[in-house]
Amino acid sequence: MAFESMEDWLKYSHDRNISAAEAVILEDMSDRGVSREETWSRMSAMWNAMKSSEQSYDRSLRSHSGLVGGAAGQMEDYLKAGDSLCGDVMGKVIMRALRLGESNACMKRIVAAPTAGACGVLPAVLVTAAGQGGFSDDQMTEALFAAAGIGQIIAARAYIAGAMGGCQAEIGSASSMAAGALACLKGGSPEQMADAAAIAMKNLLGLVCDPVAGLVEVPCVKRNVIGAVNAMAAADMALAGIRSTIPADQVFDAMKEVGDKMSSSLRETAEGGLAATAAGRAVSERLKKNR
């Protein structure tokens, strides 16, 4: 896909009269030589494999380091008893964000979107919102182009890795094309889709990679939780009309600035952060002597 800002991207939209998604789906099959038939069964495919993984969970798996595993079986059985705080749909999204990032650790099947490590963002939403809402594989298929503009946009501007900007390009990117995705698959206007992508990552800036012993694990598991959140929250934001004071593409931007500033120790590293507390150094000792 050949946009490299927002601004472009909505402007190449309108001048055809075209959805934020069709853009995609074009710029796709322009760039990489291919069919439209091909570019959606690619796409497609990953609809079908992020409701497969969130499907195949199994709560009695555990991360090789025992760190991780059965959070989202507690989450589902909390959600049964029906005295939740965030209430059923909401706290359907963090079981399934939890669902997915517990499997990433077992090493079960997963999406990247954009990272492994924020693999449970995009699903949990676009799972739970193709089940509210009661919309068809291939509403859900095109929403996913319009994540997937949204996330080579950040990668192409700033960053999608933890270890070159922090949680923020993983979690946060991972939240800004959940929001984004969100919009359009509730009839949000491009403006309202950029808008959702901005508010949920201006949410995000500065959060900072610090993973214990250097697993995909703790914290970042959780994070996924918050990424998917926030995401619904930035949503219905952009979708009843708030915009974001700052654009997406400036957003992104200072996404950049922040994870080119941020200490290599809050940067996938395990030196510093959560990392480095008792609690998570006494967690890394305990892994190095059971090697």
The other form holds:
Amino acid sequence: MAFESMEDWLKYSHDRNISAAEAVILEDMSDRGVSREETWSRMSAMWNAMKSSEQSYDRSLRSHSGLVGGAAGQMEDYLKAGDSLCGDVMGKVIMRALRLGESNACMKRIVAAPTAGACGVLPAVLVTAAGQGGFSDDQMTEALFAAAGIGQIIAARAYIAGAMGGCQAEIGSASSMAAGALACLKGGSPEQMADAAAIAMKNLLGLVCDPVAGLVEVPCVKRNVIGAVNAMAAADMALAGIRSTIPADQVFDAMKEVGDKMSSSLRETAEGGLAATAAGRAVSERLKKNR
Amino acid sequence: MNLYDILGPVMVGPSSSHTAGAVRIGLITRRLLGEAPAKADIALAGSFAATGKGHGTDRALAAGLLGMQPDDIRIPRSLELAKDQGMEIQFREIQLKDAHPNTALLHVEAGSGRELELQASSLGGGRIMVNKLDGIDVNFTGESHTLIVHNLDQPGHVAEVTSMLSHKSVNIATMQLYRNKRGGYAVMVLETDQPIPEDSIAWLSHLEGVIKVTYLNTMQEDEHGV
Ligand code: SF4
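Could you switch over to the form predicted together with its partner chain, since the one displayed so far is the form predicted alone?
Once more the chain from above appears, this time first in line as the rest of the complex follows.
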């Protein structure tokens, strides 16, 4: 059985004096009855798929609805001028999150992490961190194991689908997974990983799922940006030694409670929030006519 | 959930339920038919009908019928590829009572004349469930080796199938029995832990009272079609 709490996970790692990622590998081997090589090569394939999905971005593509496409190209041009507020590293994180979000909307190949709608968060921060810190593919693969381990705990205690718990369950979960992965990558302790994951989720608690016309485009593409930027900030806070007052497990439980209380109009039904605005409805009407 | 339900699948966007799941529905239809369909009538229900176009659900279903996997980069061009191959695909909308919101009803016909009607829904995360096969209620996901036997509703057929499997050391994971009416037409759906040998499938299909045998081997994951 996979870990169902951060507490169990950290205890397991401490007792055996192994890294958090190593604990996830051992759990997966016993859970699915596979060898280390098998799970390692599958995870490294995920990392390679993430890298190539980021590189294969095509700024000329537009989604079927025409709502999204090209934004990452605009961001790239803007960054080239060297005068952005966020600077080079955060600028790249923003650009990459847009690339993936747009590529997904334009029917290109991506890795659902944990969902297709939130597919930009992990690659945006991890590809950027790999370039910045000179990390090897093996180190990146290890970080993905940590990310997936966090996602498993979130899925066990709450959910990872917008239709069930709102966007906090998709972008929030992706951001929490990414923050923890970054903390591990930078050599943080398992406690720092847990704090990074907790802080990232806390910052996105309550985020609703309100896709315009029911399509994974608006606001999804740009929400990948906030998930990624938030993950970077949360990881840096945790690595600075800043603690999360509420432990990760309780944060995830709170996410579930908030999601359960969310009206169904704010859970992917496209009946509330941005989808229900005048501009949102106008898009939906236009698409209906073309159907 | 296992690790790769969290990270993955690698897929063509934009939606695991409306795109990746739809590819799998097309693909399972092709596999159950046992050959490439020449004609397909596809009816979209619920959210598949409402937001399917924007999610590429039509192209995803066609891609599956062409034998593509959810990560095939040709999915966006599948309708053109189908046309090039002479596969005729028709789409329409349909209202289905008591169906999951993401449901499609497919009627396919092969060049050989073999036909199949299948109703399936996309459950999220790219996972699917087949709900109806040739008009009879069923429930299977296609994630395990699956044997489907259509037979006349008369004594002995279940025993024939299970004793064949035990003889071949194939372990049954789940088994479901359905029929339209007593003494009418019945369907058995068995999910097994091991693959079933081809000659055993052929043997089954020649038994008296057995109308049709369909087998889905999960080992065929590498099928890339077109
Ligand atoms: S708004 Fe809804 S569909 Fe869009 S990314 Fe968030 S959870 Fe997914």
